[in-house]
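One chain is shown next in structure tokens, namely the form predicted alone.
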Amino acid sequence: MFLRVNDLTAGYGGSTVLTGVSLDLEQGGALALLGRNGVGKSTLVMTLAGLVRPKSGSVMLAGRELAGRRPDQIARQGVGLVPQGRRVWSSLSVADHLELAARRARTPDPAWTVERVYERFPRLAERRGHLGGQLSGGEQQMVAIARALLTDPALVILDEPSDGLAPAVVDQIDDVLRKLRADGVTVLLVEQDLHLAFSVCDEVAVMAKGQVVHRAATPAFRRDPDTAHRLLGVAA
């Protein structure tokens, strides 16, 4: 299995908001993680990120154990994370973000360069000198994708990456998943918008106080309306 996360606990201080979380993802595939607000998901990429350390538990990549590592030292083994809120610098511009990303490739022959990113992405090839502050919400949400992929991850993390987008602006990051899927990237996606948790994505786990409580493929999920409510209080 390429990510495998064993029996994980975290939290804040004294506090601890994932108790026992497990969960892996096949290299190649793309898994959902949905729940409620508040239930341990930004913890949880947070802590798989290097930005909040771990407890007790595993978290292993590819053979290797990242529990407990720096950040740093997670993105030079492969991880690459696409934050919540986006965090591009409003005074830097597209093409400022992409070169100091690029800088950070884990490899020396990385399969994701600018020209590629800019390929991928026409609207940031065009908005190159625009500053982030001069940016929509959805070309940021490009700029931080494109800015992950430069690292050259062997995983992509993104948290939710519809967040205050219009739904137009969501197909369009919709479609931009959809192909790195078919790069062969693989995604943890946590997600609100089930749209495009499903488009995307052919496994779902729901997380409920701290921990996975559910997982099942989309499809299957889609056709137990009853089981999205319960968890999440909407129909799938």
Ligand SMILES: Nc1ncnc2c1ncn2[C@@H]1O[C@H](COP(=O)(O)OP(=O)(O)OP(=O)(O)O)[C@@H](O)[C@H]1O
Contents of the next structure:
Amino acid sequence: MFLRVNDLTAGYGGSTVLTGVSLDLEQGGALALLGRNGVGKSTLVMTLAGLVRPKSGSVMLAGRELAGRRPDQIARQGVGLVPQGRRVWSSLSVADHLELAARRARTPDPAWTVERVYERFPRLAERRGHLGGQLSGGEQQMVAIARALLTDPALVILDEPSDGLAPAVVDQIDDVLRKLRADGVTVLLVEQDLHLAFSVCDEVAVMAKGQVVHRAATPAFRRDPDTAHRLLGVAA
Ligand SMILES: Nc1ncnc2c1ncn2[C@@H]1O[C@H](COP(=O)(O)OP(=O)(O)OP(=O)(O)O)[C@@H](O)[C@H]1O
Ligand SMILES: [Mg+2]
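Same protein, the form predicted together with this ligand this time rather than the form predicted alone?
Now the full complex is given, and it begins with the chain already shown.
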């Protein structure tokens, strides 16, 4: 298994948010991580990326233990993070963001270069001189995704990329993520937008109270609206 998370616990100070998360993901696969607000999805994402320190448990990526390592070490092992809220700098240009990220590529001959990013995201090429603060939400999300790609990741983790975006812009994100999959990148997608999650991912995992409580293939999950309603409170 490419990614194997086993009995991971983590939290903030004295409070434990993740109470034993286990999940796995095969190479080239895409898993949607669903769950109501506050169940610990972002905490899991940040723990996988090394930004929250695990209290116990294991995160194996391609046979290497990542739990307890620093964010830069985890990035070098091939984990690219697109954080919730995008974290684009308002006073740096698009080109600045991309060039800074390209310097952190983990291989001398990376699959993703700034030029290739501009081909994949023509909108960013047009706006390369614009400052982060002048971009639309969708353009900022493209920068956040492009920045992760430039580190040449084997696994991309996205935390609610559709958040706050208009449906037409979510369709563009959908297109970008499906192309990434076609490139062979493994995807872990935290989403509230079920349409996007189902479009991109062949499996879903649902978190509740700091654990993964349900796992299904996307078509099976779509045929089971009662489970979606019980765990997510929405009609899938
Ligand atoms: N930096 C922090 N310090 C302390 N508690 C935090 C911190 N970040 C999150 N929490 C708490 O951890 C719990 C899980 O939050 P988390 O952000 O992981 O949930 P989430 O599933 O990503 O929610 P959402 O869908 O709203 O993004 C919540 O109770 C939240 O208040
Ligand atoms: Mg979150």
